[in-house]
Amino acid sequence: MVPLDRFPLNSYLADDPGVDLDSWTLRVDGAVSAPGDYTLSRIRELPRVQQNTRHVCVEGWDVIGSFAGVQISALLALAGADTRARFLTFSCADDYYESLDMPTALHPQSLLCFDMHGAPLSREHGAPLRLILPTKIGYKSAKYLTGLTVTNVLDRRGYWEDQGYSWFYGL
């Protein structure tokens, strides 16, 4: 496992988009029975999962880090998501955006991550909440999450995917 100070940073616009960590919420909407703004403390009440995950960058590097959070499936269950929907879309504080197919979201190792290497996520690594997706290439693991929509329609596939990169990009 790579030490935290050697875990590379890749950012879209900035290493810190200035999220107000005290008032942050994750907006959950779309095909869910309990839409709303979910606080980090509420998300942290869900069963915690810790795992070592290999993060593979499209640029050719990879590292293993220690991450903790909740399974995406746990938040979907809390929100009453219709898991027959095909996609999840994510919005981020830095205007990045991403999407996943529902089977990837339901994978037991797909996390909404709030801790890294035994401590809360740093701003540079996506605080307060980011995706960790061991079955996908690194650009799918969006940082600074602010919204999650359960849907059957993809208006935007993902920032890099809309530039021509692979949408599915499984490992």
Given for the second form:
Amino acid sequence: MVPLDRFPLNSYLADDPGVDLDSWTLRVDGAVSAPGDYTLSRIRELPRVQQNTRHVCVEGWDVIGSFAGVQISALLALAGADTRARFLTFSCADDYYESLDMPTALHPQSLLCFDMHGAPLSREHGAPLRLILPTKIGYKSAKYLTGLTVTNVLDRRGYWEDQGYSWFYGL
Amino acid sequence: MRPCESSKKRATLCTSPEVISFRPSGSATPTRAAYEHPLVIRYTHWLTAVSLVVLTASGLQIFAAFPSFGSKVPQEDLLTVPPAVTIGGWLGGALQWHFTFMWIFIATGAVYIGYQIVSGRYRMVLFTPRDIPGVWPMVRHYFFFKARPPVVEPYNPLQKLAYTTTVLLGVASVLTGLVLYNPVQFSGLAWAMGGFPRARIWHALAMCGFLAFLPGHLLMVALHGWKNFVAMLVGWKKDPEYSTSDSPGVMPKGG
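Structure of the form predicted in complex with its partner chain (previous: the form predicted on its own):
And the full complex, kicking off with our chain again.
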């Protein structure tokens, strides 16, 4: 495992988009029976999963980190999501955005991550909530999440994907 | 194809191009020609050549995104890749070029290897242990200008070694590339290569192997004449140097 101070920061804009951590919520909408703003404490009440997994960057480097959070599938169950929908789209505090296919979202190692290396996520690593997707290339693991939509329609695929990177990019 | 005597000491199966003699209209003297490279070989040769150029140039553009084999933090760049030798413009573009020509390269290589095996032509170019004693005399001939060893087989041992090595480099490129492409799905292969970062090194070394082969290959083609080059374009070689009137002869040197 790579020490936290040597875990790379490849934020494409800023290391800190200035999220107000006290008032932060995750807006969940789309094909869900309980849409709304989910607080971090409510998300933290879901079963905690801790995993040491490899993060592979499209640039060619890789690091292993220790990540903890809840399974995306757990939040989808909490929100009553229709998991027959094809996609999840994510918005972020900066203007980054991402989307996932439903099978990837339901993978047991696909996390909504709030702890890293045993402590709450630091701002530069995506506080308060980010994606950790060990089955996907690094840029899919978006930071500073603010919204999650369950949908059958992709208006846009992802910040990098819409510029030419692979959307699926399973590892 | 037919069996032929490749050595006075030992008769082995090999293939050799058929030499024909014909009289062009308006010409008093007959012309001899041999069909050296079947269509499949010519197509796969040039598709592979184009693929390797694109894969190398786009691969260098990809490497430019993180030009190091060390850690990301701190990052120590190994080299600065000159934009003039790259394809794709940026990482995203280069990846698309690389992943497209990856399939062309794999498919072409599979057709080539399959054809060589089915046709039996692999016997002409596959380097085997019995070729080992002949390597050093050819090295002395090419690099130290000593006398040319007697021609006993379609391709000399050094040629066989070079061609066989390129096939192995191709296989190594594909296997290491698969690990870089899908390190989780090919985690067993990644483990065998010492992990994802090491696979990146092996992948780059395979490219260096191809780059090392190229100058020698081009120089030999140039030294052995235009008609070798033409033969890889149209298949036929006019006035093959290896044939005499009473024997169809063996495959040519060079390339």
